[in-house]
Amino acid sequence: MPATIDLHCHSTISDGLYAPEALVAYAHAQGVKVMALTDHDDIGGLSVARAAAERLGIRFINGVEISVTWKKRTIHIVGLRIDPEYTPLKTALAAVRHGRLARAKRMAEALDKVGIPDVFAGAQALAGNSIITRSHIARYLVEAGYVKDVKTVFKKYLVKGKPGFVDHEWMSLAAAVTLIKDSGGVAVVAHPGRYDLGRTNMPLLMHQFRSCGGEAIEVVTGSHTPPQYTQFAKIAHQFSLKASLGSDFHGPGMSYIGMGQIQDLPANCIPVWQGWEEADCLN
């Protein structure tokens, strides 16, 4: 049965296709009752999205998705119920966004060397006033006719070992979790099935995340398969973590699944939203 809660999605503040208020309207049209906006390293859309949610009767949760470097890998940590006015969080996210800009310029330079010019300008035009992400670069390559779709761009150019990949040092795991917790929020490992960590590193990540004060992992997410729902439900139980779910919706043609289409958590999971007043409408 599709869930009526979605705790992971993106607006034009980062790399989504819909402006915050339009994203909330889309969620409402899909039957979502509770949602969190979790833009990459940016909380600039939360106030507008919250106002739109209140108008439409959606329960809204402040969120963010923070980029983390862990064992030379990029991991994403979602923060839910954060305080967007918490100054250390705002300062740290501003520093991450500065790093994103520098990375985008280096990626554009790398792609220019393999015969794809003007990438930074093209991605910047798509991003507008938002931060430039790999998704903006991918969308530019599709629109410019170099590749047929966004998923192919990532496989051909933007992952490790490909010509547009640029290694980058993000925030530490401990710093991200601490900032989320100190702002009053709950830290969640986003889409763990995407990291290809193997039998050794996956439990190590969960142990270190839990030791830092992390509380949950995404069990059901747009990029997970049904067998992975079961796999990560077991991992959540093993490490005494609560379970979250979210579509990771970026927009039509950019996402694995739409909001309002993602399945409920497996029955044996403890929902991360258990006891939250924002989610009492789901009882």
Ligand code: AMP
The other form holds:
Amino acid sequence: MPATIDLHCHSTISDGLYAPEALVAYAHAQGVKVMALTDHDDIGGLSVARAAAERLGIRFINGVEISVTWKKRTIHIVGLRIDPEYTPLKTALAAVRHGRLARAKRMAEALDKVGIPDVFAGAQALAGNSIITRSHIARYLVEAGYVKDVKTVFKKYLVKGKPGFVDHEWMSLAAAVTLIKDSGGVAVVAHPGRYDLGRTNMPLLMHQFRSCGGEAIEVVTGSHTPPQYTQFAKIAHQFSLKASLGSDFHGPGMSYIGMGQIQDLPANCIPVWQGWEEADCLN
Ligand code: AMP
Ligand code: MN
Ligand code: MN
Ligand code: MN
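Would you mind giving the form predicted in complex with the ligand, to go alongside the form predicted alone above?
Up next: the whole complex, starting with the chain shown before.
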């Protein structure tokens, strides 16, 4: 049975294709009852999304997906039930967005050197007032006719070792977890199966995440295969972490799976939403 809770998705505030209101309407149409909006490094969509959710009878959870650098890798930490008015969180996210702007300019310069001009302006036009992500750069390269699809742009240009990739220092793991916790939220490692961490670093990440106050990992996500659901359910148990679930929906054609289509957590998991009043409608 598909789950009626979805704790990870994106709107146009970051790199999703639907504006916050439209995203909530889509989630509602898909049968979602409880949702969190988790835009990258930005909480600017939460109030509009919450109002839309209240109109439609969806239970809404304030969320964010923070970009973190851990051992020279980029890791994503989702914060759930955060307080969007908590000043240290707002200030720190503003600094990350500032860094993103500089990074996008450096990526555009790097692409210019391999014969692809005007990337910054092109990506910014797609992002509007929102942050510029690699997704926007990829979409620009597709729209301008350089590459056939977004997936191929990432492979050819935007991943480590490719001409449009630039190193970037995001927030530290401890800072992200602490900000989330101190704002009243719960920190969750997003799609742990995507980082290619290996036998030493995966347990190390879990251990460090837990030591600085992290409480859950995503077990069921659009980025995991069903065998990974089992693998990460085990890891959650091993490290006494709760389990989260979310589609990581970005828009039609941009995601592996839609909202309301993802399966429930394996039976042996402790749901991160256990005891939350927003989720009492699921029992
Ligand atoms: P950024 O945070 O600017 O590095 O952008 C990362 C975003 O790019 C992720 O959140 C995904 O939405 C998207 N992304 C990353 N890798 C891929 C890929 N291989 N194909 C399509 N989209 C991707
Ligand atoms: Mn994204
Ligand atoms: Mn992510
Ligand atoms: Mn995401």
